[in-house]
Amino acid sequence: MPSFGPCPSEGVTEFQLVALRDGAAVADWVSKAVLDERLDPQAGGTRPLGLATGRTMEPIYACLADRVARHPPVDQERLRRGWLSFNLDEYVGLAAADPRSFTAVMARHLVGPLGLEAAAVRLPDGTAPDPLAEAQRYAAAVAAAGGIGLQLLGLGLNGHVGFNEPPCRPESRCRCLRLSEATRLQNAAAFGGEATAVPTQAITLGLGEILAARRLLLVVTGAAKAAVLRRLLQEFASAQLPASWLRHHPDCTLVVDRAALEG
C-alpha cells in the first residue's frame, strides 16, 4: 500500500493513500477489503460495518456481490449469518418504501443481491415522528452494538462525510440536520434531476461516531471530485471542511482513482 507523506497539520497521523487506475480498480479493491473484514475474526470483524449510500458505492456493492457469489457456500452462509451494518444517514420524511430512500437504496444493491436478512442493514427511520429522538435511539444502537469496526465513506463536493455539513466539528454526534444547497444538487439525479425535490433535511451519524471506528475507508472516484480531495490533501484540518478531521484517524486510508488524484 503506497503510503504519501503527512498532510500539513501538527500532531496527527498521516493518510494512506491507495492510489488506483480507475473506478473499477478501487470497486474491486475496496470490495476485497470489506469482505476480509468480514469474513476475517482477526480483522475486526466482529464489530458492525459502516456502510454508506451514492454513487461512489455503488460499483463496490455490486463488486462485493460478485466476489460473495465466488466463494464457497458455506462462507456464503458465514457471511449472512454474521452481517450487521449500520449505514451513516437517511432522509428525513422519505419511508423505507421511497425507492429514493437509501434504506431502499441498500435493498437494491446489496440486501437483495447478498441474501441478507434487511434487519441486518441498519439505516435511521426516516419517518419518526420526533427526528431528533430517532437520532439519539440511532446512535445509542451503534453504541450499544460495539461501535463500528470498518467505515466505508465517500467524499462530497463541499467536503462533507456522512451529511456533516461544512461547518463541522470533529465531536459532533448523530443528528437531525439541514441540508445545504450544494448537497441537494449534488443528490438531484435520484429525484428526477431536481435540487428542489431532494429532501431538506436528514439524520446522519456524526464525526464524533465515524472518528471512533476502527478503520476508515474514505473513497473518492471521477474527475468531479478533484478539486475537494486536493483541498483534502493540502489544507489544515478545519470545520470548513469536515473530511479534513478524518487525518486525525489512527487508520485512514484514500482509496482513489487516477481521474480524481489527477484531474
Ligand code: GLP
Contents of the next structure:
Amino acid sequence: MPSFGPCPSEGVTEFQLVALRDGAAVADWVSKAVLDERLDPQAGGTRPLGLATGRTMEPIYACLADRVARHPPVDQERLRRGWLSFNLDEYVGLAAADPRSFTAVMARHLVGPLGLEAAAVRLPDGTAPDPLAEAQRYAAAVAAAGGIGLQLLGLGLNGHVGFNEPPCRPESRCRCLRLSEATRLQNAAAFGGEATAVPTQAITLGLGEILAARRLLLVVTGAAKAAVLRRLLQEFASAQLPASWLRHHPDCTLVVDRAALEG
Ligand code: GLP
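Could you present the same protein in the form predicted in complex with this ligand, rather than the form predicted on its own shown above?
Full assembly next; the chain just shown is listed first.
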C-alpha cells in the first residue's frame, strides 16, 4: 500500500492510502475490514471496536449488515456474542430515545440490522447530569475494556475527528466540549436543517484515546470533503487540523473515494 503525506521525518509515520472508485466501493472495503477483524481472532485480538456516526458511516453499516447476512449462522452468532463497541461521541442534552441522538442513529443503522444487544454498542450518556464526570466514566470504561482495537473515523469539514474541534492537541482526552459553528452547520440536516437546533456541546473521546487504538481507518468520501482532504494530505500535523495528528499513528489507513480525492 502506498504511504502518503508531506516529507516524513524520522520517527513519524504517514497514512497508508486506499483510493477507491466511489462511496459504494469504500463501504464495501471498510465493511470487509471490520468483519475480517471481528471474525479472525488473530487479526482482531480482544479489544473492542471503535465506531463513528455521520453520513460517511451509514453505507458502511448497511454493507456490513449485508455481509453478515451472507455468513453462515454460526459466524453470525459468534459475531453477535463477541460484539463490544464504543462510539466516539454523543451530543449533550439528547436522550438515547431522541431520534437525533447518536445512540438512536446507531440503534437504527447497526444494532437493529445486525441483531446486536443494545448494551454491546456503547456511547456516552448525553443526558448525564454531570457531562464532565460522564466523559471520565466513559474513558474509564474504554480503558477497562483494554482500549480500542480497530477504530473507524469520519472527517469533519473543519478537520475534526470524533468531535475534537480545532484547535486540538494530540494529548487531548475524553471530555465535554463546545461545538464550533462550522460543525453545527455541517450536522444541521439531522435537525431540520437548523444549525441553531444542533446541541451546543458534546462528549467525545480525545485524540489521546483515538491514537491509542491498535489500527485506525479514516474514511473520507464525496466531493464536499475534497478541500479538507487536500489539507490533510498537504499540511504538517497541527492543532488547527485535528485529523492531521493521525499521521503519527503507526497503522492509520486513509480510505477515500475519487470524488474526495479529485473534488
Ligand atoms: C460528525 C461526527 C464525526 C463524523 C464527522 C463526519 O460531526 N462527530 O464522528 O465522523 O462529523 O460526518 P459526516 O460523515 O456526516 O460527513
